[in-house]
Each structure stands twice: as C-alpha cells, then as structure tokens.
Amino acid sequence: MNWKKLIPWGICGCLLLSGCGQRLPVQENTNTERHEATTFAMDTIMTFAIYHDDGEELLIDTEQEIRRLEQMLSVTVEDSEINQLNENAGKEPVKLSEDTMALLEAGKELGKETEHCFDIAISPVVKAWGFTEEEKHVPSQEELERLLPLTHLEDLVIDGTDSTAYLQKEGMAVDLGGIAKGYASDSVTALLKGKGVESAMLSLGGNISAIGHKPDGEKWKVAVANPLDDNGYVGLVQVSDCNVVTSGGYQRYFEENGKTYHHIINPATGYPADNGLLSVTILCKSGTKADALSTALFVMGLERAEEYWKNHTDFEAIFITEKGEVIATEGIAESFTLENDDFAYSVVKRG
C-alpha cells in the first residue's frame, strides 16, 4: 500500500507539498487556455490540468482511462482482475488483460531489482496490521511468521504466452496500490501526448506527472513536503516530462502502547521499516518505476538507497532523514532549492 495524503498546491502553478498530496495549481499568466478537473478514483483524489484547445474532451479521455484501469487493478473493486487473481490463489491460473499482465510483470521485476524491498505480494502482512481495515493493531510475531511465507514473489507465476497469472499458495494476495497510480500516470501521459498535449500537470493521489513545460516555457516547480509539518515544505525542484513521487512513514500510521507504527512494511521482517528515513522522493520519467522506488528506497534506508541509486542512472532522489537532513542525488541537485533552514542540505555523488 502506498497511501498518499492531500495537501494544497500553490507556487508557480504547481506545488507538491507532500509526495502524496498537494494543492491545485494557481492560474498561470498565459494565453493558452487551461482546462482542469478533479475526480475520485483508485481510492484517492486526482486532479488534472491540461493546456490544449481540446482540453475539455481530453479531460474526459483522461478520466475514462483512469476508470478503465481502476476496474482491472484495484483491490477495492469487487470484480477486478486483481481480486479474481487473489480469490484463485492456490487454485488455478487466471486469464488477465494486457495492462494487468504488464503491471504484474513490472511489479515482480522491480521486486527482484530492489531485493524485494518493494513487494506487491506483501498484502497479507499489511492486512494483519490493519492498514487496509478500520482498526489498526500490532499483530503477534506468530501471525507474522505464518504470513511472511505468503509474500514471496517467486510464488507469483506469470505466463506471458497464455496471458495468465497464478498465486501458487492459498492465502497469497497481491495489492498494486504501491504501483498502480504510477502505471496509470504513464498510461494517461502517453494518451495525452499522443493527442498533441505539450503542457499538462497531473496529480494522481499525489503522484505528480509533469508533461512538458508550463505554457510560458518555464519548468514546473514541485515542492517536497516537510515530513514534520503538514503545511510546510523543505524545498522546490524544477521538472519537465517527469514524475515525482514521495513515500514516507508520516503519511499513515497509528500508535499503540506509546509507540508509533507506520504503513510501509519491510518485507524482510513484517514490521514497519525503521531505518532513520522520514521520506524518499523519486524523480523519474517512468511513473511506474517512481511509484515503486519511493517505497523500495524508503525500506532500504539511506545507505543502501544511495548505493542502489549509484548503480542506476534512470532516476534521481531526495532523502529526508530523522536527523534533519535533506540529501539530493547529484543529477537533480541543480534543479533543487532548499527552502527550509531547519534542515541541513547535502548532495550525494556517484564519484
């Protein structure tokens, strides 16, 4: 699960005050007509701002594409393909659509690449903590030990030839909440660009997708949330043709016996990741990858996350630590400006 909270937007047309939520962009000074809409889908609020002569029709197309994917990928849609897959765990393979197959394959591959720090099969453990239910609680160690063997991605068998997937163990379940909105943003971006859109800003529950530049030719400015202040941010990053996604332990949590437990579970232990990070923001052309990596690198912790970044060249990251540090990777350093003196700032380099 990768729940994202809403916080308002405001600076220079687009402001991400939480990697998981933001305000609507303010009106730009431009002759290009702006078309915008807000909808609720995939269990979150989504906003779209499109600069195009056919913007009204494109807003409809955008929402229809989101709805189409939601019907297949969401665990909260009773007859979705993902629910059918989960219901047949340990029984038989399930025939799936091209989109569902593609996302399962991407999720499994990203799980392998991140040494299972991202795990679409973690659902049974997340449910045990109550993060998908109304009442949250700390599960017993015995329950976690029983459920952890049901989260192994190796037991998700994908057959591309027959377009089927199979969860080999009864009780297994996948939840694409940590990657589906990223996939949807990629799908919508491709749709809009295919229809000639050169400037748009999409927020899918906080997953930001910036298409092209702003109509005035400037890059979009996105603010990275201050995890210690719901209404604050630590800095601004300028982007174009880029996805920006943040995960953090401050976004969804509960307290029990004086201790706080957040929703980002470490698949290796079954407990919330506890490694000194407050949030991880990923900047990547692929929304699917940005979504998954924001969770994976948070689970890894700073040292492992930096090493992972050093071995991959297709994304950049901004880390915020419990020690009050903001750490940007060098590929984004020139585009990021620290705006909060309460945090120490540094840049991590590959060399």
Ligand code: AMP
Contents of the next structure:
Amino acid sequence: MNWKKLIPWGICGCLLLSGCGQRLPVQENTNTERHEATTFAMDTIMTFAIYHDDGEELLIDTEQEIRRLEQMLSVTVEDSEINQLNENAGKEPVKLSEDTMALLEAGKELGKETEHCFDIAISPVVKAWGFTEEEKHVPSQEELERLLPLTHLEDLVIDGTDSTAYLQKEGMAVDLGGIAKGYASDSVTALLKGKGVESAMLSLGGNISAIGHKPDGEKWKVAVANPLDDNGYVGLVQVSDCNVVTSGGYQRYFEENGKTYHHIINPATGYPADNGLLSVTILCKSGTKADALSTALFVMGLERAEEYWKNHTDFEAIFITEKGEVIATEGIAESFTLENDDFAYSVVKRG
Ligand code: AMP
Ligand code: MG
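With the form predicted alone done, generate the form predicted in complex with this ligand in the same format.
So here's everything in the complex, that chain up top.
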C-alpha cells in the first residue's frame, strides 16, 4: 500500500473533522460531546467522530461492525467469504452471508449500469499489475489478453434463492476494493442512526459519510483533495446526510521507465484508465453507490461521465482534470467553494 498517497487524502478528506492541527470549533451551541477514534481496517486508516452521550460505546459498535464486514469481504483475511468464492472459481458455487450477497449484487448491477467501467471481477488484471503485492510492474500484452476474458461480470452467477455465488471460469476472482468501504459506510451509518445518532462523521480511508448536521446545526464541510499536492485541497463542499467519495490515480501508483501507472484499471484495455481525469468525487446518499461510481466515472473520462450524470438524478460529482479544471455538476455547485486559484472552475448543467 502506498501510505504516502493514502494518508493525505485521509487527512484532507476529514480536515475539518479531526483537525490534524487545524481543528475548528465544531461544538458551538451544544453540550453533545464529541467522541472520536482512529483505526486501521480494510487496508486503510479510518476515523470516526460521533456526537452522542453514548459515544464511547457507539465507537466500539462502529469498529466491531467494520471488523465483521472485513472478515467476510477482505481478500487479506485468509478464509473470508470472498476468498472462498475466489478459491472455488470454476469449481462450485459458494454459500454466502446476506451482506456479501448484497454487495456482490450491488457490484454486479453497478457494473451493468456503468457499461462495465466498474468491474468487481477485475481482480486477475489488478493482480497482474502487482497492485496486491509489494512489487508492481507492467504486465505483458499477452498476459493482459489472457486475463481480460476472466473479468466478465456475466460469469459471476448470483443465486439469491440459494444465497450462493459462483465464478464460472477458473482463474476468475472478485476484488471489492472499489466498493467495500462504501458498503461499510452504509452499514455503520444505518447502525448509528438506528441507535439515535443525529450527528457524526465517518472517514473510511477518505470515503466520507456525513451523518446529519454538525452539532451546531451547520452542514459538514468536506475538503476535496488536490490531486497534485499531497497536503492540499482544491475546495470545500458542504453536505449533510451524504457520502463524499473520491477516486484518483494519485492515490496509489508506481513508476516504471519514467511512466506512472495507477491502480484504477479500465476493464476495456486492462491498462490504468488514462483519459485526462485526475480525480472524480461523488456525492450520494448511498455510500456503496458513491464508491462504485467514483471508480466507474474515473474510468469513463470526463465526457462520458458527464453524460452518465445527465442521465441519473441520484448523485452529484466534482471532476478534476489534467488541464487544471475543477468541474462541478449543477446540483452541488451551490454547496461547493473553490479554494485554490491554480484551478479553473466551471459548472456542468443538465439542460
Ligand atoms: P477506488 O479507490 O474506490 O476507486 O477503488 C480502486 C480499487 O478498486 C483498486 O485498488 C482495485 O482494487 C479495484 N479496481 C481497479 N479498477 C477497478 C474497476 N475498473 N472496477 C472496479 N474495481 C476496480
Ligand atoms: Mg470506489
């Protein structure tokens, strides 16, 4: 994992949450206490801030819920359900829990909706690039051509009545790295709301879930990272009851022969998406969808992503391009303020 690239967005994404030396007074006009914890799970740093009298207990519940999901969904947990599914590729269907089934179904559906730009079966290609290993490298064209037929979502057969899933071809494997944190955000958000929490901020490795408003009644402010500056941000977006998720090539990458290769793969080519975007931030009520769409729209590139947004009403987006543009969709434009003069700002409209 590239800590150098991961941590700044973790910090930046929750700049106004955890402070990191810049804590803002977020407790005005309230007696509700802030309870905060940081942990490492799902291969990333997570920070939870909960405003509730039972905050300490709720922090424990939050961490337990994350660990429960991690045990099922992570490929780094040896006998996780996803590893069992992958090990039985080409052999037999595997019985799965409700959560794993729900996430596979959501992943497959979002794969179809995004015309295969989002692909939870991309794992063989991600592995070929070494993104799951210490040593990363550019795979040969032959290897990619051999592996790409193993990434087709039609070959992931999900049987809801039986609670089973089956990868039909040997060598197939599922990788939930592009969606699992979003799903975990949704689970924890539902859990906390069910226990009466009206104000909380979760950061799962930069996947932000803002629950309710800040205790002072204001909206939460979330920083959108500057892909060109580890510690900087391009602007602030004000949200309540919303997930804010960013995907970008700057988050995890390596260099070979002077060229940079990042971790978000275009399933059409097997190569890292390379279409002029530096990052895509999605704002959506559903964390699962926000997570999948940030990855998918990054793969699509600006033009196609804008078109996709125009045809959907359940999310907003902020695109940052290699040309130094920040482009917000009109539904979020009023809540976004650009804070960095190096970028040119514009708004994309439906009409
Ligand atoms: P994210 O940071 O949410 O954009 O997810 C990126 C991670 O998802 C990568 O590290 C891979 O594990 C996986 N991934 C890479 N490319 C894709 C893709 N096209 N669709 C789904 N998951 C992907
Ligand atoms: Mg994602």
